[in-house]
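Next comes just one chain, in structure tokens: the form predicted on its own.
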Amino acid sequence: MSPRVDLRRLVLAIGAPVLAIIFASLVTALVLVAAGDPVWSTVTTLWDYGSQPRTIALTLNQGTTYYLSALAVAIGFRMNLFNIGVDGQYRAAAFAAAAIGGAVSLPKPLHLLLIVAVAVAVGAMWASIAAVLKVTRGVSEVISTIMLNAIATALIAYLLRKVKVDVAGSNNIGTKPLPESGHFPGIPLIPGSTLDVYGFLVVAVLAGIAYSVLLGRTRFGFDLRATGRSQSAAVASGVDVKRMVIVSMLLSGAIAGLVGMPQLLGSSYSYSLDFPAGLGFTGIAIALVGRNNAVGMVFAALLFSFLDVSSVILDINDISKEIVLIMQGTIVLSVVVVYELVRRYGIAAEQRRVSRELTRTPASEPEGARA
């Protein structure tokens, strides 16, 4: 009986995101037809462009940042905390790391370690503000993190003007460029591509493994998940809920601090006005699609990254690249709906199984009936 139940759960877990993607594809096809764009040629254009070595490398690079962002969001989600502030946390961390990294000169390993440590510390510190407000004043983390995003944007703009240097060949301004000792070496992973994959991909893989082990194999992870399910039950079992809130937000902010590192250490080497923004909100969508699962978020991050990278070729072929945003949004909505339907189906199926088991069990005779 047990293997059959496990197989059913596996089928449901795999089938739900597949159904969601199929539904999103159908909706996207209808939008293309309504807009007068060819459906099949759009699909073949995306596929042909996406299979090129350079596109694969770009997809992996973008997917690395997306995955780290999703991990940061997922830690909060597992605790039933909505850390909407990943966007502000990673940008504040990237700015601080770029400013400090560009101002010092150290041997390569120490320099990289310093930059990453500063990013992690700043990300955790910025997230801790929302955590302290929640446990001491009961302020919703949704409201506080959204406000902290706006504060981070203004603060970075102010500080950037204090440390700015002109970016050669443009009207852009940024921090002092990192010296060569602050560059994270790339990996020539894709044959035929002149573009290296971010070396920080290795850090993202290690972060995913650590996330999976911490939440699934440790007492802390059990307490975190238990608190997310029911705070009253967690308190009854001896869990300090306030401590868990603070620690979870600190961990989420620390991972958020890594989000900007692939770009900073592997490509731009400074924080400027055109540093990527909005990655935190993309991480929310990816965490939802991946169901906060370390492996599921890998596929979701690569899917979103592929769609974003491939949108360039659509614009070149006179097809509105906004169709990518429509598909991504539809995927998120579809996943939420499909998983809810699957959850209800699973509950109903389990109730039917228990009912059948109870029916097969002989009713016990009332005490004293034999007498």
The other form holds:
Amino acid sequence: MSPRVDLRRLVLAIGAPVLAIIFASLVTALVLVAAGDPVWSTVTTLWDYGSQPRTIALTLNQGTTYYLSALAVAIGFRMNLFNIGVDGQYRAAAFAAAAIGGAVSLPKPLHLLLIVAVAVAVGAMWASIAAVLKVTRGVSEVISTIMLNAIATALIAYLLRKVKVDVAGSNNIGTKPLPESGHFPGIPLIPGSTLDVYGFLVVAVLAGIAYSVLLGRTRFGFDLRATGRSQSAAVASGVDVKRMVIVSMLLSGAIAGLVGMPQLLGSSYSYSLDFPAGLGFTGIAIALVGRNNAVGMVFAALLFSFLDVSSVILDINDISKEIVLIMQGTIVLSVVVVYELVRRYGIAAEQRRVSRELTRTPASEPEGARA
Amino acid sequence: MRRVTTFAAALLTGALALTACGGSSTSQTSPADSSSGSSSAPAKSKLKVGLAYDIGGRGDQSFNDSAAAGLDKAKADLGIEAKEAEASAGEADSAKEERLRALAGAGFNPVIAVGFAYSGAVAKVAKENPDIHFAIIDDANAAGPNITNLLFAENQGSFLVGAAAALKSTKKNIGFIGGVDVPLIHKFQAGYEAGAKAVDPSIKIQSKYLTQPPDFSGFGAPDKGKTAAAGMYDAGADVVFAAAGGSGAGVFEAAKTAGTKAIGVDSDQYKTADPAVRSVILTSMLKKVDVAVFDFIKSATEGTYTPGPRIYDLKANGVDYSTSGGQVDDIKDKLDAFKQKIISGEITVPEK
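Cool, the form predicted on its own is there; where's the form predicted together with its partner chain?
Next comes the full complex, this chain leading.
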């Protein structure tokens, strides 16, 4: 109640991520020392390369993709659903959107809308399979989404061969490239960089705001979070849990459908064998580090993106770039561990405070009686 | 929610740790190699070669390793300086471009890209750096005045081992195992089947691919290779061609267990495979990526770059079958006759 307690909460809220980052840095430094790599020059190399205008643009681009993936995962997390299937959902969506987008010809805004609508629909549809299995047959979404990832891989490989166009002299195959009307214009955001930032960055920001408003400011968001915290309590307060599972899985899948869009509409314009894979798993890590918070995930996505983009330079400087994977893994672990420790400390502190006030109340009573 | 979070974190860290472990064995070698490379030769104006691998990198016992072998030979024989960089699984095209840019920016010239996945990246970065010469392996699509395309006629080499398989099979039943279901490996399959049918049009050929893209693990999963091969041997095959990179090790194990034969790929696997299973290796389809890389670097040291496609086929001795182990000595005449017919153009080997 008092401002002092709020201050302590604030310290706990800021302290946790700071502690996690310090801990992760220490572990990474130890690994670097053990591998015989110079710690300081690794950091400066990463930073020097990462702070060039071109690299910043790349980091923002990659971060856009990561952020959308994290949002998709986070919706599930808030509902206590573990959607591992974001990976399959975005690949199926990107493939379908690329195939259909390449086959039709429309004026620009309509064409872009159609491609994005197809992606959202296919992503949601692919996620809905797991949702339906869960509510009708009680199949754990962890299992079904993992399997659906594998099924998506096989299905895309099969369908890709049906719709592919051969690139002369290349061993790659892909969907027919999108015509100019299907290109999402880039934004020359970073001064000094010849590389434009994906226009889809704007969509990602809007999606983040929508996520925040939906979960924090609407009845649906309240029901979703309530179901995530305690299903029985939610049922008792009149929430239809099955409906919530279906709707949140559909939403998660719909956002997953957007994950491949920055790449498809801003850079490759076709779904080919080397379309980026595994973004769904990166999204899980970023949602964890960002604590499912719309702003927290922005920082987490940019951090991961910075590490991934800058790791290219490590190879050139004779430092194993796998160190970046170790950093990311350590960050995820330390965030989860530190938050749990801080949460327990916070509860213990709260209990102490309450018990202190309880013991103080009888002592103050006589004073009141005297007055 | 906390339960899910903890579970997710554990799962994810495990996955990250595994990825890191997988990579570490390959990356350990590169710093040591480059330091020894730079100290060995005298400091005259040394050629600085940049080499960008595809997923797997140095140590994949297959395609990338073959390129690495060519680079090592160039380091030893030509006294060049070299820098190697490696792709991450599932990365975007922009990461490949940046890798090439970083190599070009650090003064490496020529820059060699290993694998067709670099096609778009090479085309783009070569245009930005007209003074730097690029080479790309297995891709003819990236073209430019400063791009050399190193191409192989995998179908021709596969034709010969297909013929060898058919000649050696007593049950008239052979197998083909492809690592990943991609057009490049379809070329191996097409040649293999044509070669086998040229010997015996009625021969039964089983074929299987280990994984579908974008899952490229089929090039490095001996367990998958072993299961697939065991299935083929059970179904009556007695020779199986493993066009599956590192997964071939599993195919050889399955052949050893079944008492049957297998055919290696890319390098002379009779010399590189585990000694315990060498006896099952009938022959190997040689794809001399090392020769192509070495030749390219050699011409670079002489200052003679030739842009455009450079085709390593049977005629150029870029693909071949191996004879070490002596198991195909009795049919060598027949195989060499096929070879001559392909070289002379009498036989055209299909590509798909």
